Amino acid sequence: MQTGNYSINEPSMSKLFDNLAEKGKTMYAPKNRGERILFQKVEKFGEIAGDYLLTANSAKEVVFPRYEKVFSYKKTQDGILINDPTGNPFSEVVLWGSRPCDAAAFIPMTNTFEKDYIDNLYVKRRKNLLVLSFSCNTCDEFCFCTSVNGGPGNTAGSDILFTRLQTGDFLAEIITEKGKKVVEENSSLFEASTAEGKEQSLAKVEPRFNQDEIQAKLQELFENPLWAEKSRACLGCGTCAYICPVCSCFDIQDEAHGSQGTRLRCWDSCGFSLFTLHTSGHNPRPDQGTRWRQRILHKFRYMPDKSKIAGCVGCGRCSRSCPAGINILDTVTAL
């Protein structure tokens, strides 16, 4: 839902950040951490990284934490008392500086956590999240957002998308009612504008493959030797899943201490050898080839078949960070 275009200059951007923070919102933004740039909590506008292609971690942690309490319990003489965290208020969070691929990832994430079963932990965090994204004016060889129906100026998943124009000011595309409310509450910072000139300010990401063709081909390649070939270097470390903005596999762990305990949800990965290990000892995915096949099929066939949305946004984080140098594009283009 497009609700209008505005212009905002750099000093006003700083003021906008301050206004949102002063309202008690938790601010997440790209922050310099040594040689890496990470999405982290920030207190001041000056903490935000100024020049970056992409953060090393994804933005999914703001709605799907690495580990979180599902509930805690305590046994008493009167029975078992359950403490459900979804009954507590969730803080309002602003994701400032996400890229279009980060924002687009919230769409398949929401399908995962809301379509077949309503996951209240995710739903409440997503409801309280404001996504202020910034278009990409640069890219590298790992970027392939245009191959999965995205783009450097894609608005999907954002509440407001900012694009730095060649004039130095920012174009603000208001996408949702949340974004419209931000403009209304900070009207002195914005001026009416058009989207003219936006394309000249965006990075040029050439398509590398056709998503529909890949989806169709995967119907016939389940037993292809390519899976073993492309996975030989895989260490099974799970880095690709942990930094992927779409991957949402998790495990459940119970920690008991006498008469009380906690149930936790923790990130997991289909690349781990224990992920599909049965109690009997049988493992239907006994090697990295079958596990790598599952990763590709899940992203490029199963999710599109079910929800019409690929499980990959083309950010390239997995390929940049893989310690073994495995590039997901190599597999997909080989297919």
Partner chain sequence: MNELIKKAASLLEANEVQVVIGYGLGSAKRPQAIFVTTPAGCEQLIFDNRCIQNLAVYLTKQEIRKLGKPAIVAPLPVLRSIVQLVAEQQLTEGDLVVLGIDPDGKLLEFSSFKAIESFLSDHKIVIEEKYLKKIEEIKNMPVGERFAYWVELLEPCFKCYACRAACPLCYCTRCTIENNQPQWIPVASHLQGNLEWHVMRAMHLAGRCTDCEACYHACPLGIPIHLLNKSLIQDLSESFGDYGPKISEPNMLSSFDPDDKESFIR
Second form
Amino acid sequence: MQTGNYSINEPSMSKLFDNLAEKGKTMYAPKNRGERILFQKVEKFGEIAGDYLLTANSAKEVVFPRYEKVFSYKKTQDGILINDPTGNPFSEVVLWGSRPCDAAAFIPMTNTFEKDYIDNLYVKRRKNLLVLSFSCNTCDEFCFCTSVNGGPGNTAGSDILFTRLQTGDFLAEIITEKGKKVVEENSSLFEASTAEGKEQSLAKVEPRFNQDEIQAKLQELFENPLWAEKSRACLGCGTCAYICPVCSCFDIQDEAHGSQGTRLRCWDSCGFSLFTLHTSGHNPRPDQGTRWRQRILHKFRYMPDKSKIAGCVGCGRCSRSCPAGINILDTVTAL
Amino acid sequence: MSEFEPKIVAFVCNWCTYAGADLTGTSRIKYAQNVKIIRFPCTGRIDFMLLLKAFAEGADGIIVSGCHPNDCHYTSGNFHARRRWITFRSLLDFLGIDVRRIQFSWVSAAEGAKWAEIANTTVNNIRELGPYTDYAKVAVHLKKEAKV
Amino acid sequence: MNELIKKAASLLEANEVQVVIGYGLGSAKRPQAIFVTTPAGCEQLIFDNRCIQNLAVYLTKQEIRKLGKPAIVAPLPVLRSIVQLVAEQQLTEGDLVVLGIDPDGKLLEFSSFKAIESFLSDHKIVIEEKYLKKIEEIKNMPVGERFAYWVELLEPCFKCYACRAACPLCYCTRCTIENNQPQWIPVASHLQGNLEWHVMRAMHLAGRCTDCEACYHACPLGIPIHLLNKSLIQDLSESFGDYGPKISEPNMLSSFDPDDKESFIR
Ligand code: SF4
Ligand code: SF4
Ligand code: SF4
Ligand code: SF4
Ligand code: FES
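Having looked at the form predicted alone, could you now put up the form predicted together with its partner chain?
Below: every chain and molecule of the assembly, starting with the one above.
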């Protein structure tokens, strides 16, 4: 659903930000934090980082916080009282400055949380989220969005996609009803336009593999020495999963405090040795090789088998940040 | 206006300080009631994290106390503990956790009067420092989120 | 470099070792750990100042141990970790061949772990000036401000545990943080969970940490958690004397001196 193209200039961009923030929406954007640029809450337009390819963390926290209350309980004389947070109001969040891959990640994420079992916490957060993305005019050797049905100007998952044109102005492609509403409410900032000049402003991201071929090959490769080989240096940390915009595994933890407590869901990773450890001591994925296989199969076989969409948007974050220098492309292209 | 009454948690070993505090009582020496004593087999068993847990629960001050050097019931528990205290205290200080609120001491089973004195001075010191909320604030989510 | 390649290849050739743990160039032209099992494969070995991952972490990994006896490319930080692992009975003489690299890039051969220990006595851990300054700066903040500084610094930590995974000395197969019956340190990455996790990490490494900075380099969010370790190294060497990995002396925090000095116990 494409509902029109507009153009907007730089000063109006900051106006738009202010207008949204004034409405009490929580603004998330890339911002310097110590040595990295991270998606985090920002108050003012000026705080937004100017020059960045991708943030170190992904934007998934806006719909899937790193820890989240599932419910809390309290023992009273009248029995156990349960507080279900899905009844609470959720704040409206604007994700500002996401890249096309960041935005595209909400699609497989939604498949995970809104198919089969409907997760109300996710549903509510996703419903209240406005995604304002910016096309990429640069990329690096870790980017491979074009190999997983994405691209530096891909609109999927965004409500509005901005592209900085060579003129200095931004092209605003309105993708959804939510996006349309933003234009309507800020009509003085936007001018009708065509999509002209978009292609020339985009980064060139060379395709690295064919996703369908990979999916087909993975039907066969369950037992293969490649998994251990490609993951030999893996340290079994949670980095690749935690910074991945699509990874959505979690662990349930109870924090008790006397006769009351909270049940939380906290991010988890299939790379951890405890992830599949049974109470008996048996571990069906006993080493990093089998864990790495799970990561690849889940993203490139199970998820597309189930819903046509891969569990990877090609942002390259996992490869950029892996403390052992493991590059997911090395495995996928070696299949 | 009532004066601020500090909450003090004391982590003490069973063989010396606990017995010492007992003696304070049987000798009918009065001391501040603000001190809640938690008994451990030995100072060597007092996990450093317990101190943070006490702050998280709202303690304004902490006493950690055991047998004098060479008197540990288990020979060297307190020597090990001392090294750990030196280390832990320096780490907490570096992190900006207020170490003025932690009083370490050696109190033997015969030092009922010393226990009373340690307890009283600690309470007075903490009263002067005021309530400690820095650490409890980072832990407040527990109580807040559990609210029904 | 050639020396290293030749030595590694000859060890594999003679079947003295079955795998060489070293640095090679990954596909993105980044140095990364490689595990060479054939003499010809040794051509891939490189060493330069970009090779900062601490390879000693692999010596205790079951996946790598399965490959057979290793030789390991060991610049200073790796040598220090090896000695600490020996001191903690994680490695025994004959378990591995150490291909030492001295600070000038020259290949070093060691006849025993003791020989590494004595080499290290000439290469002591020294906290860099820039860190000493930073530590000083933090220590000079008023206590409340200092606390706020750390809370802010540690807030982004999402507990991926890369710092733990990359540390050669965090080899426990079950970490205290994973104890949840009852839960001791909150698993959730809220402020309390993060603070206590980092306090615990620093404490469990106190007296053992060899200042290799692997934890810091591993952190995907660039959080300078190694400052905690460095500050402890400074303070411990002031309190307990010569700091550094040693085979001939017990670990700093699993031993004591009846005359240990402090000024805060009454
Ligand atoms: S980030 Fe790298 S080392 Fe950590 S689990 Fe993923 S592949 Fe392994
Ligand atoms: S698997 Fe890696 S490249 Fe793919 S979406 Fe996740 S972090 Fe990005
Ligand atoms: S590596 Fe960084 S983000 Fe991960 S647990 Fe350690 S400090 Fe936290
Ligand atoms: S704590 Fe950090 S600096 Fe110390 S040994 Fe471990 S990885 Fe190296
Ligand atoms: S028993 Fe008192 S300190 Fe060990």
